[in-house]
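Here you get one chain, nothing else, as structure tokens; it is the form predicted on its own.
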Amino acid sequence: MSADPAAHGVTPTGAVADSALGRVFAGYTIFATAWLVFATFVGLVVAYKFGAPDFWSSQPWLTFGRLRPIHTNDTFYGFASIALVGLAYYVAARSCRTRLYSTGLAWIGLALFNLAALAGTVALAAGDNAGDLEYREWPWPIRLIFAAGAVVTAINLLATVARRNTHDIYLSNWYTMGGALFVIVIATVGILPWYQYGLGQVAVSGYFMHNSVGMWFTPMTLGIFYYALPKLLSRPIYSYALGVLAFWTNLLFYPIIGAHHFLFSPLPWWLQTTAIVFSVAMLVPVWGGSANFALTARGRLGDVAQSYPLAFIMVGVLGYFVGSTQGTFEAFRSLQAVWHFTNFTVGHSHLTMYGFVTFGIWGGVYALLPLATGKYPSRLGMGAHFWLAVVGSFIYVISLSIGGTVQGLDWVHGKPFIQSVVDMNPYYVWRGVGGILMFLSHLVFAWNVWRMTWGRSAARLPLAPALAEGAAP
């Protein structure tokens, strides 16, 4: 197996990829962007309600209890899932030097994902849900639609790699195929009715919500990193062996750690302890993978200042390292006693899903979509998007991390619950400030996607300094 994506499907002239693949990639990106804007607008309304609970509460569908799951589910399954599948298709076809196995299946998968997200949004707004099952609030028939889209995606992705015109399977495809296969397992476990009651439901909830991030979004995003980062730097990944180690150790340790969400619950103590031990073991793939990316970019970090696609990806790498390491420490019982059920966990989830996954998606789109469509965003547009998102997410995560710690210490010290609400108020204000900046960045991203697809292209600009020097784009 070659560790250099330049050896897998990159033409020396940088020709635009085949038009069918380009249309699929663009289609997935456009719909994902639409869901991003919608879901985060809903999230902004939800954040505002913490400071003004009566805001937009005249109708049942505008209440917090209905808007919050709309925000989370549409972010997960409308934005992130669709965007990552579109990127994975492009990476698979180009790295395997072949065409996508079936553009028809790709469009069917996109239709199923959109149908599930639309039906789920309507159902949640109408008050029809599966109960307090985090990230599983959609009624089960709607989750079946998403599962069908995941099956179609897995078939198409694996068949594309199977018909490759290279001897080896590039490292990116190990990660994306692993994510595409495991999400079917996750969806199946989340739908089967036999354990959806009592403690069984608690255990399944921990399994589902944690593996949705760790065994679907994480490997898909890392697969994009392993393709886009070496491509932008025009150098091979630092270590193929380290990438394989991180892949298999992530697969070994991650699936069991969801139980650390339910420490001090009636779940068996041994299961909770096992989840903590495996959470510590997750430092192996996290630090190994992060080191692999950092060593690939060593000596070239100055290029980040000249390449926004690189900047987005490197922020994503940092978010992966910091957020996942934070998750390990958060699993300890001593720290859970302070942070559990506080806004600290909300900050943590945004550090991982936003600072890691979302920045990774943006970096992949800016690096690869122009190659698929032949259209480019402006440097000003990418810069505005980057800085609004970085500053906004920093304010958001830091404010909730500090506020959540204060909140938890209030509870530990036995203060009245209302005191923790009062103490959180200024941090809710800062959360709203960060959220506004983040949402504005999404509007800029939508404009940039327009320029890379249907709109007027900006003047062609190199994706990275290495490419400006004549390397294959």
The other form holds:
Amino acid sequence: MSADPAAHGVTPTGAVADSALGRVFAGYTIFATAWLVFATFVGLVVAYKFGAPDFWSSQPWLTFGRLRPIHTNDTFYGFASIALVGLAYYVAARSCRTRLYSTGLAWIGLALFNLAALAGTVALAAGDNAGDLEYREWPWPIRLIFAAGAVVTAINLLATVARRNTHDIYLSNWYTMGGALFVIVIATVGILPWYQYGLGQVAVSGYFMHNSVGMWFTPMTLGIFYYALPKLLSRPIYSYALGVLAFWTNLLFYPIIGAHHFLFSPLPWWLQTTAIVFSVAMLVPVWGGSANFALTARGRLGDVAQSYPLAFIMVGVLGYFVGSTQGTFEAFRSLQAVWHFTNFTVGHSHLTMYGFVTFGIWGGVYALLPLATGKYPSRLGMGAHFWLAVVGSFIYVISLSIGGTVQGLDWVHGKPFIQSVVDMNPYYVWRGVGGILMFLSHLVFAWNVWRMTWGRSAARLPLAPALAEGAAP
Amino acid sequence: MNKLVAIAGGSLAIYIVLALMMGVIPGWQLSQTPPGPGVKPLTPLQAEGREVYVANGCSYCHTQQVRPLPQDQVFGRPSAPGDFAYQTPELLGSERTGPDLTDVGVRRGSDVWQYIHLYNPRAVEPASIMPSFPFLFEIVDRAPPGVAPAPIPKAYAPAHGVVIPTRRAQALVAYLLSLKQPPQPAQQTAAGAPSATPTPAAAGTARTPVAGAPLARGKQLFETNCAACHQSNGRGLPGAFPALAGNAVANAADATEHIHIVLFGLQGKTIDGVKYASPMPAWGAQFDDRQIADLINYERSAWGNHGAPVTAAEVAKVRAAGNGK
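Now that we've seen the form predicted on its own, could you pull up the form predicted together with the partner chain?
Following is the full complex, with the preceding chain placed first.
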């Protein structure tokens, strides 16, 4: 019972389309893809520099210390944030059986996010780094632009849900609305200066880097899972109640554990210990959430081989489960003592931001964008993307996990520092190999996005009929 | 509508409370941490250097926090809350692709070394993967009066002209040399940290616990602490750091001078006709007598040297006599 039938066409799948919504979703996806390709190209250069430290070192803006924050910030705020907001708009409108509250606001939001990422990239290249504080390196006025984009997004999502034609608010929207609201708080806490001097700023850094991942990217991605998975499988989520429980427990436990990024630092010991305790409590939402997704797909694992969108999402679920569980173990002091400061951490962040969030985004885009545009990517295209990305990220994470352990043990054994540098070399090479495969997969993804938007559509794929409106509200 | 208010409003309210509890309030309280004894603000030049450090992302490879763990003792005593009073933005960092720099001004307390290392780290540490920073230097035909060119080893020097540091390089090195830990404030690491954690390396206690035969211990200490300047092969860097291979002090029958130099440092001595611009750091505060003896015995026996060995007791005697000339 959508508001204005005139705005609707009917796609080949029989789903009711809202062409303005489709354009918004496609627009967000296209810009996100562009940032993905750019930011991961920068990532490749950064990885290459570990083996060739004199490469591109004569121009300040091409040096490691400038490119690394460009890589992290543009994957976070250029790629992942923009892609997730596009998906969240689509999910909100469809699951509430209504139209987006305002396409104008959606475009303004997209413009703000892009402007922030562009200005941030230029600033970092020019050496205008706000303090090497991870994930908030952009000068604060630029972070304010991003925050404005988040405000616009939150308003638009909430107003869309407010005009829903369903009785309940579907679970996905709890997560996406939550994420959009939380990120405003996170950005604000990160910007205001009054409580950020010396050691005080260390506490805020622990809060910020942790929450930007776990209270923005995580809920947004989970929101997509709760919509796309039932949709692909044409069956409701296994347990709605478990999803609700995971939502509240994640909200209660996760923000408490930021200080585990600074174990053994001079931060107060109670803060560190609290962080460790609640890191264990995090197993409740993580295992609860993962089990919920896995049980939704119970008995249907054969379909994963049939449907790449499903395969992407299942890898994302696995990434969530393994990455978050690993996070809990990393928080134990005994393991931290070895792994902290090593490349193990870099492996961990790619397991979560890539294995979980990025695969989740891809699964969501492949599952939902064709519904919005009526155009499909080819099976070959999705397959090439999937396997390059899976193999590449596997090599990446495994090599850095082993290498990081070797590095940490070298230190424990009191070897001269340079030994740990030498011992890492082969693992850096393997990381580069994984990185190349990952980057190639992004080029294929870009091609697939092209086919789902402007390009020529491929034939509809098996399982696609199941994509009709239904399972998820 | 009510549902929306409950879900969105409720979760936002809870989240704001948690963000205050875990981010803002600890930040507020810890921002008041007073400076520890001997912790001083940076000079304007050093502060400028810190900005160069931030702009070029040195923090992505270097931490500035020493943990109360045995493997961190090579980097200094455990960091204390009061150490960070003047450090905004904080540069604690999260990765140690390179060593911790909290106390690097002591370990590598030579501007000459810092310049060579920044111009090309491979010139002093062949296995280094630290990027080179040539853009912090200028290549000129002749150094202007009052400016000492960096003595870059031939293999890394430009074909023509000499390498002089820019203002940014001077500021950065001033900052790096300022990174020295003041003595440990009374038993204070993280507030509330169990005292079972290793206690501070006060003067004279072991900094690097190494097991094994004395010569192996000496070699390890040398590689970690001395090779950056004197090089693993003991040949030093011509014009910058003297060779210890074949060196007169290291081969002299009387080891008193050798012990004295390692304990108390050295400045302005002409060695084999070369006068060195930068000082040799003092190591007496970092190492105990046995470690100093291990180091010295390694130097006196490696690379074809054949100086008579010394004992920890002899080191103790020189230490007790003090730094008088």
